[in-house]
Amino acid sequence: MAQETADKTPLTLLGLGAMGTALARAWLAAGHPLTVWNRTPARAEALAAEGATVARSAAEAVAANSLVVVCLLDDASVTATLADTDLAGRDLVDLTTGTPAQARARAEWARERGARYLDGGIMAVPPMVGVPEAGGYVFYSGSKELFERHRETLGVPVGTTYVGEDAGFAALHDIALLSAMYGMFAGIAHAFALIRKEDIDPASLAPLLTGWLTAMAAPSVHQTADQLRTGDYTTNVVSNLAMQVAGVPNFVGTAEQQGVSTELLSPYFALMRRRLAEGSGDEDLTGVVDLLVR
């Protein structure tokens, strides 16, 4: 191993998928004694030759450390394997990704049975992990006191977030930070298709694309975080509302043109529009975060 393991943490890590994985040659790398247990026993061969120690069931792997590091496909998974387990007195850490409802669900759970918990959201995929410099982290949240004793530990894979004492939160920043990306490649989409019937390069679009978007984005949040805090969204506004409603045809039109369908953008047009019909024409476009709660 690469550094001394008798002042290291040893940990027990359920499910070795790509993240689970790259998880466990993190921790190993850096000299955690490290217990590991999978479904399918023939992806722990490989950490086996790296000084990880292989359980032959769940159970097993549950009573060799205190530490217990749970990354599975799903909830559903996360109950089947901790099913005949003994959890009493165990330091429970899930970064399954789920709701979270599941999380304070699972917070109970553990807790009923005798274990302390965190939750975790992992902002990373696996070629991040042990790479300090790709700027991956995780979200937890849950037991602040269990954060702070494990934050070393925890934090070889990747970098670390707390986010509060409800367990629920890690899967919430995890969900809305995920929610903001996939709307970004919405748009991502939507412009690449304008251009490709057309004699334009798409490697020629790419670079003004992400100049663009990093321009607009921060900016963008950290104003309608402003405005979301104060209740007044006419604060600094540079294109009201009433502006970009006004500009929408052009959007449309065009796409029609370049024969490309506006499903990705329309939803979001529509909301605009409402916001407009109520009468704030004169504010930025932070209204529509209270059309979208129910």
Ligand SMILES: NC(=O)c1ccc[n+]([C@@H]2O[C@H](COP(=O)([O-])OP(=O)(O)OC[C@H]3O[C@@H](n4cnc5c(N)ncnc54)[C@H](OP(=O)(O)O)[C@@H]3O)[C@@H](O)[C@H]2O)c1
Contents of the next structure:
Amino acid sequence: MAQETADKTPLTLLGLGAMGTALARAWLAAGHPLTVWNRTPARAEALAAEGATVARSAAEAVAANSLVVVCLLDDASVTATLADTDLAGRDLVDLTTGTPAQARARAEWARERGARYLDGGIMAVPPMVGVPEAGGYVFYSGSKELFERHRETLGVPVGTTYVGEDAGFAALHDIALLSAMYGMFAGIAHAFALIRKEDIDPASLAPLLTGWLTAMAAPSVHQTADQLRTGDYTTNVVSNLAMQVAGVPNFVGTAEQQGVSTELLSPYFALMRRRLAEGSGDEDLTGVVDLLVR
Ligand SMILES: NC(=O)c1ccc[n+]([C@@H]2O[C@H](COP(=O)([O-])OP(=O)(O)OC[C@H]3O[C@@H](n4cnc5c(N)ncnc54)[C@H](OP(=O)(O)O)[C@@H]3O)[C@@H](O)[C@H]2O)c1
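Having seen the form predicted alone, could you give me the form predicted together with the ligand?
Every component of the complex follows; first up is the chain already shown.
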């Protein structure tokens, strides 16, 4: 049941894919007057039944409200969609995933067209949208004033985290977190591969893996951050680099014995070895960060 709409900011949403549709439903459920547009019109039909106004073109949708949110596949689809719209005086919020360079270029592109700009990076999947306890949020960067003006409306579908005036910072934070996630996925894939040919139920490994990754994540992340800030990678070390490099043959040997490729882990081990050769065995693994930065 939609809430009262009188005091709710009206807005336009361009893009009704899986994510755009979830965002639209959250704004409608909270009582925000919403104008929507999607390249394939059929995707807007269900939302019309839920109270959305369906625009016949992107230009008509942009003209309907001063707050315009876009959530499209990629940066090229944003260019294509906004090509024939008049953005003068609009507050444009782009939730499309992209690179920091694309976000900075889009901010400049919007400024040239007389629009104010905020870039967003969504840290949620569609089922988390409109479910506050799921913990999803969007990184925002760009105009702080614009963020403050629309903070309440933008915070309806998921939480908001503002990360700076540099329009590229939301994308940078988004990609940093997702990159760490893929590293974790790589480790998980390797762990399951190790037991694949054995009489071990993957379901029995699952809780052990989640428990171990959860226990390791927070201490490791905070320790790395603290050491990078101070520049001293030997503070509070509990598992030093020399000991960890000495243990590498255990990982390589076990993988070989289990018939598992080391292609996911080997690059990391190579960096650990290089750091040991160049640095101190008393360090943590933090020195690997510096080896990655070119
Ligand atoms: N889904 C997730 O789990 C998730 C999580 C975080 C962030 N995101 C980000 O949210 C954004 C949208 O994701 P999604 O899951 O909604 O994707 P999706 O379901 O694939 O929907 C893509 C949307 O982009 C539109 N589109 C694609 N190319 C277009 C073009 N050339 N011109 C105009 N419209 C075009 C599609 O329109 P049609 O309907 O006409 O094809 C559709 O509305 C992406 O940047 C994605 O990275 C998604």
